[in-house]
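First, one chain by itself in structure tokens, the form predicted on its own.
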Amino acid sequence: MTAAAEVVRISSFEHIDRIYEAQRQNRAAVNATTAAQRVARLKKFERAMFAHRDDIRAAMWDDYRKPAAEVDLSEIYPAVSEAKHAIRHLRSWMRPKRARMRMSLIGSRSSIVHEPKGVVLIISPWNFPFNLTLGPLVSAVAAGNCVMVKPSELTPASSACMKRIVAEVFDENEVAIIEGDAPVAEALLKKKFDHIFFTGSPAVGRIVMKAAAEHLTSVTLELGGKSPVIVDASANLDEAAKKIAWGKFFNCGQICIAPDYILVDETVRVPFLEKLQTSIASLGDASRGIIVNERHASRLERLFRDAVQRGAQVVTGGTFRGREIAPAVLTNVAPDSAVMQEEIFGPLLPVLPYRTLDEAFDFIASKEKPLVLYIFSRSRRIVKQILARTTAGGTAINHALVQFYQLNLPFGGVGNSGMGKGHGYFGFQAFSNARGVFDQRTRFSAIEMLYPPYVGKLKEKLIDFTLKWL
């Protein structure tokens, strides 16, 4: 390391003490502001997405050449929709909650209240940079925490542009955008944080978790993994086809919600596939995105010829310039292969028959739990079959990746897919303490009646019934 690197390194670790140490000094004051004053920032930080959206789309096409319709609406849709959304509900949130008394509580009163954690961190990923940083950042702004925020390194234009819209809505003793690669990020670590939350890959997923148990500092994390897809013979095989393409190759796949390999009856399995292949077509050059860099167009290529080396077929494209992936599919892939073995995070698509549903379940059951499961299907009976014998962070039915959107549902994963949820109110409580309140409103309280000592027969007779009745 040279000399002047050295003295970036340490400068920008300084940054973090300072601003580390000015948001615990104004955590109280944040953790004490009112609906009105968060619904006020969030409105102020809506307004910033809207008067900065060409920058954003400038700086997506810098990172890894975005289109701009695509930038609007996975990129500014869902961070402005999180903000409409919690501007919207923040004080039936913030209100506390009434909770049902019990006949052996009788004169109390229970409710539950949200409160701020404190000095939260959020730690980002580089496939949706301005989605997948500003949606946590709304909910933690919501739930009235202090924020510092890591962006990836890796799409550095975005950072640099989330950074100044942050910086134009909220003080830095509130919410701040710290730029920087990994050694910034194991520094973030070191502090002890009132809550994490975790967008990235099971094992980086691990490292954050093993940092904040030092300090025993909650965490949410959101993780990826294998989503399967299930088709079956009743599915409408255009519908299939159409959606799951779009959701598949929607990026250049590089979606941690993005459909992983497909399970399709084999009865079904040729019209599918030349269903699947038309549906690419059609997608035109949006399906031909540019992978984020060289490294990861490699790690691609290489499951790609791993595959093709034990016997898959290849229905469709395969070919690699650079950075640039043409959507490929494949059939008859080995079980064992690496592309059936890792998260493929591309624009690869394994295509796998299946004879009963049993089998299907064996497969997806033999790997870790996904983040969803999509499932494919004209029978709410098999789709109640499939949702009772798997398990999944969630689940789509006759659609893919328009889930993430819904805002009245949790998003997150189960297992090594990632833990806790979030997305509007479940963003919320991801952020919050959800501290329980018990007020004795009486002067006496029925239990008292079981104070010690625990003598005669009046005492017992109690006991026995609180114990069968109450």
Contents of the next structure:
Amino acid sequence: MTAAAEVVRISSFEHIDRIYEAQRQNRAAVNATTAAQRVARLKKFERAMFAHRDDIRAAMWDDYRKPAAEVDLSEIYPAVSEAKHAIRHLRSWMRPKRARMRMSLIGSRSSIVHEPKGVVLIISPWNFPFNLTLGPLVSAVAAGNCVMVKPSELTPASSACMKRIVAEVFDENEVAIIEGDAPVAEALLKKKFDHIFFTGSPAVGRIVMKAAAEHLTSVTLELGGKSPVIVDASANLDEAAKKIAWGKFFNCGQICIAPDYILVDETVRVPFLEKLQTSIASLGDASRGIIVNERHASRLERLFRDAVQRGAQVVTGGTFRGREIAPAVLTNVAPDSAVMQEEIFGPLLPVLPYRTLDEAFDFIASKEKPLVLYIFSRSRRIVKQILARTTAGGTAINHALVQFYQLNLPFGGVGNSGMGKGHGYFGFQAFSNARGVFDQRTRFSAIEMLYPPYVGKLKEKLIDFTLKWL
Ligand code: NAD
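The structure above corresponds to the form predicted on its own; please provide the structure of the form predicted together with ligand NAD.
Zooming out: every chain and molecule, the one shown earlier first.
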């Protein structure tokens, strides 16, 4: 970088310093807000989302031609329902929770108080920019934090739109959207935040966690990976095909919780593939979006060509026209082909047969722990067996994607697919410090009988009694 470019870069980060300092100054006031004050902010946010519905649709059309209905259902609705949920439950979430007394601590009362972490940072990805930026923002605000938010540079129209909405609802010293690319994120990560909530790739997740370690800042990492689907022989194949086709090709497959590949019982492979083709055809072309940019489109084409070169057969799709990719289903995919090694994040769907469930379990276990594991089966016994033999951030049985809308479930990954959970109360917890408050209500506490000096038979007996019974 030239000296002049360096100067421009440094000066372009001045607003980060200014806003960060302003939020730190304002932190105590925001942290002290009551449930009623936070609810008022969330209601204002909800109204602003509805008022800007057309702007949001237009921004997403500019960014990657996302159909309006999908914007409503997968961007506006999740953010707004996160707000509605918090508005409804915030008072009870904020109330101190009584912890049960222990006999050895008789005379005391204990409670868990959720206090705001302070000033937090949210970094979000380009797929579902509104949903994955504003959903965590709702949780952070509900928990009483000041928030700096860095959305993705790959969806600039959406980021600009969010900035306008947020500026209407919040003062900058409470919530601020910082637009920019990786260097901007890196500049933010140099600051000491009280929590970082990152949604994105495992590769960048590592960078974020390293930066957080410098300040011993806690992190929630919502990452990705290869989410498998098991279609068992007992599954309702019509239902499975319909739901998988929708779940895989929604948003052109650019979904962290999209089915990445399918493991289907060999005995139902042929009818399943037929039904899958019919279901894909019924989705229609008009409702399809496009790939976010040329780079991702050519990455997907490369994955596809590599698989075909290694012997994969194309059941349907496989036409590439710039950023438009027709939903593709592949069979006979070599396990070592790139499409089976990296997260696909696009409309390519490998379908692999398995002979025994053990074979399927071994295959899944040979990869990183997934964000989601989907099961299509009508046998409760097999479902139970699959749950017991696998691990995943979450699981949906006989459905795809819709688990995201269940705000009473924790949402997040495990291992390589992430750490910490979001959504509803779990999101509120992520942005709160669960402070344990122990309160001795009586002047005398039993434990005092065990204070030194350690002499005499009685003390010895009391210690023995404590060890054995209390
Ligand atoms: P990404 O990791 O490339 O980018 C995410 C964010 O990180 C962006 O805001 C980007 O500007 C920022 N960033 C990029 N380089 C950075 C750096 N060096 N330091 C700090 N920040 C940096 O991810 P993406 O391409 O936007 O999104 C796709 C990935 O996100 C996929 O892996 C997908 O599975 C995952 N994802 C996960 C979830 C989830 O909830 N678990 C949701 C959506 C997407």
